[in-house]
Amino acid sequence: MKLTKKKGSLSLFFLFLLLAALVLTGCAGNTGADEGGVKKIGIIQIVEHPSLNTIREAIIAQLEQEGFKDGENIEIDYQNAQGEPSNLKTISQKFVTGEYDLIIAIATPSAQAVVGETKEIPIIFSACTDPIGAGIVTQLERPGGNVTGTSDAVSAEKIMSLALQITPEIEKIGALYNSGEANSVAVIKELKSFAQQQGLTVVDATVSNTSEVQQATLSLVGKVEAIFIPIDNTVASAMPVVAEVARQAKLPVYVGADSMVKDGGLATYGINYETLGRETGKMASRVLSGANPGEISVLTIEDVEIYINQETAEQIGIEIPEEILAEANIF
């Protein structure tokens, strides 16, 4: 009897050790996505247009390349505000109250909205031209807090220097932009500074929504020799409308993004938005793997290229210099 009792005690003891080991193994396995579950990622985009869509698609592709696949170990909830600021707030609040693990904000207004709603959930922004001026971060190097991302800052001086090579007769240039977009205001400020140095006059034509873009463009006809558009989400989403007015008026339109050239603008000195999206995706992957966003410096893409719409040039009667065509990406 005593021997049997002792064996039973030992069996219970080893059973206890086995259960404890299983529990510890289970806990150790929870170091993956969402502590063993699926991590929720919210993607918020201000409006539909090719540059922003390219960024979003590149982010998702890069995440998958890094091992984070939608429907497997992550769940992506993509929301588009359709250009309405009130929608940005609603979407941001949804992501915050839903306790999402990561929020990716595409374009400055999206980032501003999300940053205003949470100081805890990690935020990665993309295509924010001037994140400091927009109040998204206070510094680019190791910004601190829960936010970092990528900037699509372009040089108005570079674009206008290109414009003066293509159309040296410019004396007055129309600035078409949404004065409510901080990213656009920052670029237009640089444009005006450059114009003053070159003895050029800038004529403002501002809008607050896409329905005003056509009229604003028409208001510049007969007043300027060219139009400049920064990476403005409102105007970019209505770029074909601008291009048609400019084509009929034989006005060259210099823009801030390659997609805007593809949509009928004449030329730009800009970045590759797929590259921007890929870099944003790499940041998101690091944060999903446990990195602190505040310790990751904001990235500004340094490599810029010339983009020319040859069809637009022919339609408005402008001959692009051979030396520019030789190094340009042609649409």
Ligand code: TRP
Given for the second form:
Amino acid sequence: MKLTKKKGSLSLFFLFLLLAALVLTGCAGNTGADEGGVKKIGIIQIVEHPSLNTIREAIIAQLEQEGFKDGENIEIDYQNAQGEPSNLKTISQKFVTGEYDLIIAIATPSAQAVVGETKEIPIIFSACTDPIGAGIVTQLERPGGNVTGTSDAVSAEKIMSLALQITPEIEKIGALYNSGEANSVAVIKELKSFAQQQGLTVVDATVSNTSEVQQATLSLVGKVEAIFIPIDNTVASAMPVVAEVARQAKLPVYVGADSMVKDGGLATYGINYETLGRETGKMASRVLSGANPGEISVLTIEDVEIYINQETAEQIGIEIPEEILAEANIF
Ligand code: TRP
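Moving from the form predicted on its own, what structure would you give for the form predicted together with tryptophan (TRP)?
Expanding to the full complex; the earlier chain stays at the top.
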């Protein structure tokens, strides 16, 4: 009897040990799945220009607001391709082989590069003007797979209607863009059909990198009465150069984004990129909390506002109608 009793307490003791071990490994298991709780996020950006920087900062600020803080429970690896397509591939491959938990791709060329490298790691793209045309997703609603993100609705028609209100006399318009950027090509297509309806002539000036922007702008001087720049990353990163040429030639430059107005363009009808970045950050935080990107619909920011550079207007001798100024954001 004594022996059995001893045996009984001994097995109780082992049962307790077993339970304690289960509880301990159970706890460790929870954090272990997140590699100690810290998730690795790769941010890939095609080039440095003010709009993309605003977007990136807003994404990081929003993540923090949602409880994901760099250096604490997330680790952000930000890589900029400096406008070089070959860098995009190297960066994407680094994120994929490093088994990052989430990739955030800022602008179309970056998103195109990462979607080509992984079908598994969640990807949130940001500010892609035409995600379907660029081959990033096949549909906007619940796109499926590992990819979703945000889009900036840029309407060539709206921008050109504003242009015709400010400078009704224009007949020939120069289109300055990188023909390798799908985001620009989509907007230029719309520009050309609008121009045709309105009886305007479009003169193309295409570039393939930032160093060609000055020459391309100069090639339009004397040939057109205004310049149109879509939502083009290559031209945006050289915008001060364009603005200088245009200022000397007294040419109005109508652009696709507020940042390009700030950098010396004349006017746009554009979205708020801080808002777009915040929305991208919210999506990223949902995915970090376990949501499946393919089940989150692509969000297109549609709210547009007028942005005017009053200093540019004065320098090129253009008077902006009062009713436009009344509702515009002025730089
Ligand atoms: N929409 C651009 C793209 O699809 C990215 C972009 C965001 C951009 N803001 C901009 C380009 C401002 C030029 C200027 O790649």
